[in-house]
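To begin, one chain is listed below as structure tokens, in the form predicted on its own.
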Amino acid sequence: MNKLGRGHRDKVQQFMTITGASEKVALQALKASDWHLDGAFDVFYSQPHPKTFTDTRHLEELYNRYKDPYADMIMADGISTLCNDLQVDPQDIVMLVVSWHMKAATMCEFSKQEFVGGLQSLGIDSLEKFRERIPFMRSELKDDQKFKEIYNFAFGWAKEKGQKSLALDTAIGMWQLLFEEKEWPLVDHWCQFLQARHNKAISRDTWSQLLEFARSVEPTLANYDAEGAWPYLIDEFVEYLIENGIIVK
């Protein structure tokens, strides 16, 4: 490492400090994607590798130090302790993510088996490395496809337990996070557009077309197909945009 210049030993050192990899293993992803962090961490976790060594003992004390005194599992209070500690707001989308790598079944709950199995995953074994993994995380939202996994595990971690279909209230919660990611212009007309037409609860095909919906028409509805398999309620949204002169057709 002493041959690279200051620049490229700055990179070797947080891709090592993130991903926990060996010095040669940064080398490696970072020459493949011409020295940019991002796309390294693209080629690093893309490839299978052995898991970072966690200490079980250490995770153990983690998730005993978040858990509810009265059920095995992390419940609110034991969330927004660990947000303060991570020194993250309870309602960043980063805390999303951290739920989609633990593949946790409710917001606001992780088993044990969720907590432990997604930190262990994430190569993560302390608070100190979990504060590190964060830009990490919050970087993986800029990827098409991760924000696509994100964006559809979203629908079933939101919803109530035991129903179908996701709350409207929630639902559009959820959406003014995840869009303000991805900057969807049409958000806020489609949040009012459903609050004033359906104020019903949202199902899982419209949840998962209207994302391809924001990616695939221009906000000018200028490459819109009217005969295309959206959703009625996606068809009825662009009907209210017209009428109410939103968009000029």
Given for the second form:
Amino acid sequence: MNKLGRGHRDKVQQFMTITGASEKVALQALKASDWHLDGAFDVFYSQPHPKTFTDTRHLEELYNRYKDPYADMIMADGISTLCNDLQVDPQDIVMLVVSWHMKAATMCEFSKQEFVGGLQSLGIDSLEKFRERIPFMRSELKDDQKFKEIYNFAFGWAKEKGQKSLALDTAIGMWQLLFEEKEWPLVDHWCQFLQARHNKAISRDTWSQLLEFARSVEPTLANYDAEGAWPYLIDEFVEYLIENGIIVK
Amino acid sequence: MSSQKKRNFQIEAFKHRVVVDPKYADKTWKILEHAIHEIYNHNASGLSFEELYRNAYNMVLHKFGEKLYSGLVSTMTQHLKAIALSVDASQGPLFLEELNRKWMEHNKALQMIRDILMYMDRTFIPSTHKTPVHELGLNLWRDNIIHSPNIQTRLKDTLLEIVQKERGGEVINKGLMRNIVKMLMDLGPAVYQNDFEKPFLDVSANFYRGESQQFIECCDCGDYLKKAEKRLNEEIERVSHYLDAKSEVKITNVVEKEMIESQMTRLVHMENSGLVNMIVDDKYDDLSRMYNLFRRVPTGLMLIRDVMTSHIRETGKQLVTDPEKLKDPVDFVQRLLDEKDKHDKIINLAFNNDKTFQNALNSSFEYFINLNPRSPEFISLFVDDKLRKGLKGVSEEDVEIVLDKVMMLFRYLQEKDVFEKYYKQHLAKRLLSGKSVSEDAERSLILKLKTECGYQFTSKLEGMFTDMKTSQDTMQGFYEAMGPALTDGPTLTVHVLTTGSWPTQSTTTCNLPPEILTVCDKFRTYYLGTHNGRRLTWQTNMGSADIKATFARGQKHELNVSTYQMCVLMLFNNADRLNYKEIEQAVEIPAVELKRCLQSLACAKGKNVLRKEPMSKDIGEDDEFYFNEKFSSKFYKVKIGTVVAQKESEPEKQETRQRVEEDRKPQIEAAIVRIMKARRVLDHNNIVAEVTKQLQSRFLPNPVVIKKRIESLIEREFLERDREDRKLYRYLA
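Same protein, the form predicted in complex with its partner chain this time rather than the form predicted on its own?
After this comes the whole thing, all chains and molecules, with the earlier chain placed first.
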């Protein structure tokens, strides 16, 4: 550690704090990623590493703190409290990432299994560790592959239990949230279009295809292929953009 | 006496002392030369064939063949040169005659000479590969006469001049021409072609080029074609009279190119007389002439076909989009059939039943019939009209003819499923009102539809017929069972319709008069008694009734009315005056229907059994209705009911169209599933193409609808998108 320059030392420190790994591991990961923190995280988390010890007793305590008085689940109130403790806004997108790690089935509730299991996989057993982990979880949204997984996860998570499709209002809310992170210039037009012309729930196929569309087709629609087997809703959206002069072809 | 010596006495063979006298050859040749001169001078009679032959024979035998041959050449050449001068000296028309005469003489001379020199011809000439005598004679004639500069040009010019005179209408000496031309042919194909045929074709081309320009300026299309045909026939005749048969195709090509090919576009499009006008005016002769002339030219028929096609498409398009012509559907369809007949006749009489023209006609009809989305409905109405009254009293064969024509139109339809829907509706009305002209005709048409479209198309239609038959039996059973109990009620006839087979109608509320209700309930009890587990619903919007009404001066009339109308009229048994609201309350028929019903009872001329105040045409909520005591009619039976198939109103049309679209969705989905099950993995464009192909016999699916169905199937987890390639779909077992 003493042989390292100041910047590097800081990075090692940061890494250890965030991942809870040892100095040796931290050095390894950072060297492997050429002293880029993000890369180092990738390296670290993609390797099968010995499970960081989490104290199950602590986890129980944490769970009980947030659990609903009448059901064996954490419900809206509990989540509110949790967010408070984490100093995070309940609407903050990082909660989505948390839910994704927990493989939560539905928004606004965590089962005991989901909560405990999720935290264990993250190597968190205390609020402090949880708080420290928040920046990392935010950074995961920057990763293309992870973002896609989180995005697709969000559909099942946000929709009503037992429904096949996602209610339009919820979908719009989610899109606005998600595309704040991963910018897509057409997101507002898309939401307006849906409210004006569609007014029905969103299917899973449309949801997942929209991300593809946002990623592969330019905002000017220069490379939009009408024969590209896009869901009809997206075709209609393109027509809407052209009709209203938003895009000129 | 001295002693005798024996001497051998030898008899020697007689040796003919042949004196190989050099002068001998000369002498012999001189004899022959003299003979040739005499032959050419027409003095052959004084010659001895045998002697001359022998002389020639000897010369060849004694190896003087060469001398003989070259002597022949020079002698003949000498004579021919003289002949050339003589021919050239002749003036004007005598030129050809002289040439001809000299040619014939030469041929005779040549024959004689050849006979004399036969031995040389057979022995010396082959072994030395020299030209045989006859051929030599021809070659020398060619080189010295025909190709002598003056004669060559003069001959060509004279021949062409004569041809031109004939073209101008003058009479010429065909025999002479034939002989001269034959002479050229005998001299070899090269001579004929170079000295006559090529210049002939060139001059003819120029001539016809000029003529075509001239004619096209002053003639209309029909006249021009007549002239062109005439010229063509003339040339063919000319060839048969005095030219080589091989020239026919060459000269006809010239005429075709200059008179037809170069002008055909202009002819076809000529105003007031071109192809379109001929078609419109049914000018079979002109059209036939055009067809026969144009087919000689590479793109001629294609031109006719293309112009005809765009004309038919244009007129067809106008026909189907003209609101005037669309007012009466039956009339509209009749026009379509007339158009088809007209053009069929043209193709038959003038275009030689050419299959490519038939195809062009069919594709044009298919194009414009489908431009009007109401075509399926109108064709069904046409059929309805025929089957209700149009075919009354028509013979069986003629019925078949009409039905076959209907089938032909049906085949052109793209949206056959729309036709099916309307056909079903109209058939239902025909069956229920008993208005079908002939059940055989109905069945015949259904059979034709089945053959064309398969069993599914017609199974429901056949179900309707079955229901009618079954209902008859049911009624019989009903009356037998209930007989005495029914004598004082109204006579009820029930048709029991199986829901799936008949066109769907939404049931409406309607309060039947008590007398009717009673007998209806009796029937219900009877029916449900024999048929367990079924549910009966009265279709009050499809029924009819015959009521006897008595008017002011005791006049009685029998009124044939719809069920709704009956319900309204029966109210007037207990009241002379009722207002709209009272009627509505009593019968509980939905407003739109009720208003239409009241209109037909109170506002129709000659059928106004009710009187309305105010006398306006529309039904207002405050209107009052009175039984019209003063109603009169010539007929005892008055028909007021409206259960006849008619052109749909705008809202009805929308509704039907919607139902058709709804019906198409499962069909499209079934096709997608069928295809994916077989292929397992397929990309989007191919799915659309396959689905379209599978369904084209019923309708043309919209690619956007197909896409929506695919997405629906994805949601229901029949299909999924491929993870790598988003354009690929996978079948989920």
